[in-house]
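Only one chain is included here, represented as structure tokens and corresponding to the form predicted alone.
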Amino acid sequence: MEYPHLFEPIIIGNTMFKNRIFAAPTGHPDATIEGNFAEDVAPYYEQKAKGGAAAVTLGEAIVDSKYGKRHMFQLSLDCRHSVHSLAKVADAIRRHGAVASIELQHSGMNATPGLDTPGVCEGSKIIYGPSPCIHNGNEIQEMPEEIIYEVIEKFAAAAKRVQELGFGMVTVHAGHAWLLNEFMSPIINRRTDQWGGSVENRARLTVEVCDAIHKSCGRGFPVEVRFSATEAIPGGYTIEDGVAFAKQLVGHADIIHCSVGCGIGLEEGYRTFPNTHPSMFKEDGVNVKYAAEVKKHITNTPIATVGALDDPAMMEEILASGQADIVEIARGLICDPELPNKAREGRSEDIIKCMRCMTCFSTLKNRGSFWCALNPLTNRERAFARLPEKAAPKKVLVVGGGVAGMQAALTAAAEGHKVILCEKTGRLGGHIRCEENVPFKKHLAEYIAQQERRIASAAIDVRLNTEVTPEYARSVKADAIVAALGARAFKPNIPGIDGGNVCCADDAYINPDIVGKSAVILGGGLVGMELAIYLNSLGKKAEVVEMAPAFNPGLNFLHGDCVTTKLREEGIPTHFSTKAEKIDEHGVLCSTPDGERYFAADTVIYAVGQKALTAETIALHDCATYFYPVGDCVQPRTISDANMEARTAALDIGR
């Protein structure tokens, strides 16, 4: 076996886990306020079990509806209404040989006051934390000892309930600024009783929660504790303190799961988010070092690591070198739930590696579903599984070899259609290919290369350097056309825009040598901001000017938070409410709320959006019986939407 350590079973408590790959907790808000999951939720978790993970964990299940709930769609484990939905999810996971687990959480200071749970209780107007303070504009009261003991019993009762519903393990959330982590934090916990002060006292609540669960569920029932091995904030506890906390958990927790981050009391509360959920600007496996440090000091309790993991070779080395005993994956299994099976079967090159773009988490918060940029099947398992029988084979012309065109061609070929894929340039990949040499976009480049390999091995007639006109399309005599022509960079109408020192963002990405030592980027969307970060990494001084009053990352606001954090860390200037009026050979003159300002720069780069190739697309509409425009040629899209539309269109052909 290529990865013997990764696929070695492990016994924890009275349970055998078939390998060392656990699906880390991901909470799903696609539920009613009474606690009933929508139909798409069970298949989402089930796919991870089918994909080969040894354990699959539901995230953010609240143990205390009165004092501990953050938002209305969190599952309340003290709510009778949630029973049937949870049992169905546990069954969907168990029947594929994985252990169903669930994360037990209390929001503490992050709870929302007055959030009612129908059929259970009215939400309290009081918010409790370890010590009095003001947080998120709310007055936090010190949690009385009698409430602390109630919380402990609520954790135990929640664990017993899910055990009876078929869950084989629970994960106690003691990290990321939730209640148990708040008690550990020296910034937040200023108590002088048995629940504050020393490391032993600050860990006491988590320890007693573990003991209460074991008392209720049996000593053989595995209890995993997810804690922040370091708060990763100024004044917060360090990894040395994290080791001390982990030592307190020995003999009480059955797995010590090492994450990072707190965030309480910091600007926006997001500064540690790119660390807790590593952004694309972080290296793969960035947080493994914290688990490795804990592992040095603890040998009799399994240590789990998490964060930016999806490479089987890296995970094998983590286990083989003794840095951890278990690897936990969240976004990597959202992107490719088949990762474990592919690794075990020797197909690691087929794994779709997460590019950590945050699309999944942002769409979860915005739209209630984990939708992946690179894998259109994720959280659409039920929709795609319910398609009718395959249509009779058709001749399909796919116009455009970008992200959408490649996905459409692959899906249509898999459906048995005869596919011709035409791309007007000499390479597949589309305009996104301009970023292939950007270090923090390496997994996107790997994905494009992977799609190319799949197309090369499929029954697809690829025609490069072929521009499809209506005449050409008619000559092919296709039954269906999937138009994926894409978009081109929009060129703003600014005096001087055609100067020799001006270029578009795509050209700057492709050949950064054309950019001088300093650059002003016109456009403060994701493209412009990411380009500034890239140029800065090459030693060029870049700054961004944007007409709007604030950075707008679109729906992917969590990636926007990561970009903002990186800009701040790198000291890259950004100027909002600033409009470019005139460009000359030395820079650009802008109008600002304070009057005119001149930005001197060697190069001016415009990154003000894309213009859909709608006219070229419309020209093809009557060249075949079936016509499916997808992706940027309809309107500039995200990679996620382009992939979803392309796959769906290819499945619709002839049905």
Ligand SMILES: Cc1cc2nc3c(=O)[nH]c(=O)nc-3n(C[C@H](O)[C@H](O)[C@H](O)COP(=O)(O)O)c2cc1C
Contents of the next structure:
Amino acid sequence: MEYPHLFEPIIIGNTMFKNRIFAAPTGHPDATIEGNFAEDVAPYYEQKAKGGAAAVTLGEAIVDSKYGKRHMFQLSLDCRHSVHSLAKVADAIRRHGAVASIELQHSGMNATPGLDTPGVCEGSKIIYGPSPCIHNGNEIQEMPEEIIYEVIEKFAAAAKRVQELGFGMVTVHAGHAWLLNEFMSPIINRRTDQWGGSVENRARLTVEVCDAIHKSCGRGFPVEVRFSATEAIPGGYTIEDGVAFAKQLVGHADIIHCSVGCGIGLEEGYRTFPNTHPSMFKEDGVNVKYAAEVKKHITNTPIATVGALDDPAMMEEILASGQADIVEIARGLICDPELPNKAREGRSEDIIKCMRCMTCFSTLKNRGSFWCALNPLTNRERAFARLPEKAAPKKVLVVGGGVAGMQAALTAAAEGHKVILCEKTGRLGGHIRCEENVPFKKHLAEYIAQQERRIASAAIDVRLNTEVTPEYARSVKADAIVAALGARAFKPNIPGIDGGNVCCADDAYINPDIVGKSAVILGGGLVGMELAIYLNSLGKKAEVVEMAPAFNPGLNFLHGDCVTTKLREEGIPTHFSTKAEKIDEHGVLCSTPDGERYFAADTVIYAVGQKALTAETIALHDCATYFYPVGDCVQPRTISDANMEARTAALDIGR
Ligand SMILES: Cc1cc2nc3c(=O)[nH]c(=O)nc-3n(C[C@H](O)[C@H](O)[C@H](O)COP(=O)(O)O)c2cc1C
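Write the structure block of the form predicted together with the ligand for the protein whose form predicted alone appears above.
Now the complete complex, all chains and molecules, led by this one.
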């Protein structure tokens, strides 16, 4: 076996886990306000169990609806009628041999005041934390001791309830600024009673929660505690304190799960999200060092690590070198739930690695379900389940070999169609190929290479350097055309734009040598901001000017947080409400609310969006009976949408 440590079973409490890969908690908001999951939720978690994870953890479920709820689509575990859909999810996980776990959470001072749970209770207008303060504009009161004891009982009752519903483990959330973390945090907890002060006192609530759960569910019932091994914020506790907290948990928690980050007491503009959910700008396995430090001091309780993990070789090494006992993966399994099985079968090169673009979490927040940029099946398991009737085989011409075209060609070929894939350049990959040498986009480059390999081994007739005109398309005599022609960089109409010192973002990505020592980037969307980070990493001085009053990351606002954080860390200047008026050979003249300002730079780069190749696409509309325009050629869009549309179009052919 290639990864003996990764696939070594482990016994925790009275339960055997078949390997060391656990699916870390991912909250699912696709629920009614009464707290029942939609039907799509069980297949999402089931896929991770089927893919080989030893345990699959559901995200934050609230133990105390009155005082502990953050948003209305969180499950309320303190009401029987609001949790019955959980049994189906547990069943979907268990039947594939994985242990179903669920995260028990109380939001503490991050609870939303007055948030009612229909049929359960009215939300409290009073918000409790360890000590009084103002937080998020809310007045926080010190949690009285009788409520602390109620909270402990609520955790125990919730654990008992989910145990009865088929869950084989619980994960107590004591990190990421929720209630139990708040008690641990020196920034927030200023109590002088037995719940504050020393590390022992600040850990007491978590310890008592573990003990109460064991009392209600049995000593053998595994209780995992997820905590922040370091808060990683100014004034927060450090890894040394994290080790001290972990020592307190020994004998009470059955797994000590070391996450990172806390989002409380932050100075203006500081974001903790890139710590709790390591951004693409951080290295793979960025949190392992914290778990390793905890493990050095603890021998008798398994230690789990989490964060930016999806390479089996790296995970094997983490376990083999004794830095942790368990690896937990969230986004890596959203992107490829088959990861464990592929590693076990010696097919690691087929694993689709998460590029940490945050599409999943951003869509979770603003669309109520979450989707993956690279894996169109995630959370569409039912929609894309194998369709009952076989497609009538057709001749399919896919025009354009970018993300959408490759996805369409692969899906159509797998459906049994005869597929011809034409790409006008000499390589597959399309527009995003320009970023293939950018270190923080390496997983995107790997994905493109994988798609190329899949296409090479599928029965697809690939025609490179082939521009598809209507005449060419007609000559192919295809039944269906999937038009995935893409878009081209939009060139703004600014005097001087055709100067020798001006280029578009794509060209700067492809060949950064054409950019001088300093650059002004016109356009503060994601492309421009990321380009500034890239050029800065190459030792060039980059700054961004944007005519809008603020950075607009589009729907992917959480990646926006990561980009903003990185720009701040690197000291890269960004100028908003600043409009380029005229470019000359020394830089660009801009208008700002304070008057004109000249930005001197060797190179001016425009990154002001893409223009769909609509005319070229429309020209193909009558060249086959069926016509499916997908991706950027309809309107520039995300990789996630391009992948989803292309897969859907390919499945529609012949049905
Ligand atoms: C879509 C999504 C939902 C998440 N929901 C939760 C949650 O409910 N509770 C929690 O503790 N962490 C949650 N997380 C954080 C993950 O458990 C994990 O700690 C984090 O994503 C870092 O691990 P990764 O790099 O493997 O993704 C979520 C992450 C994602 C991407």
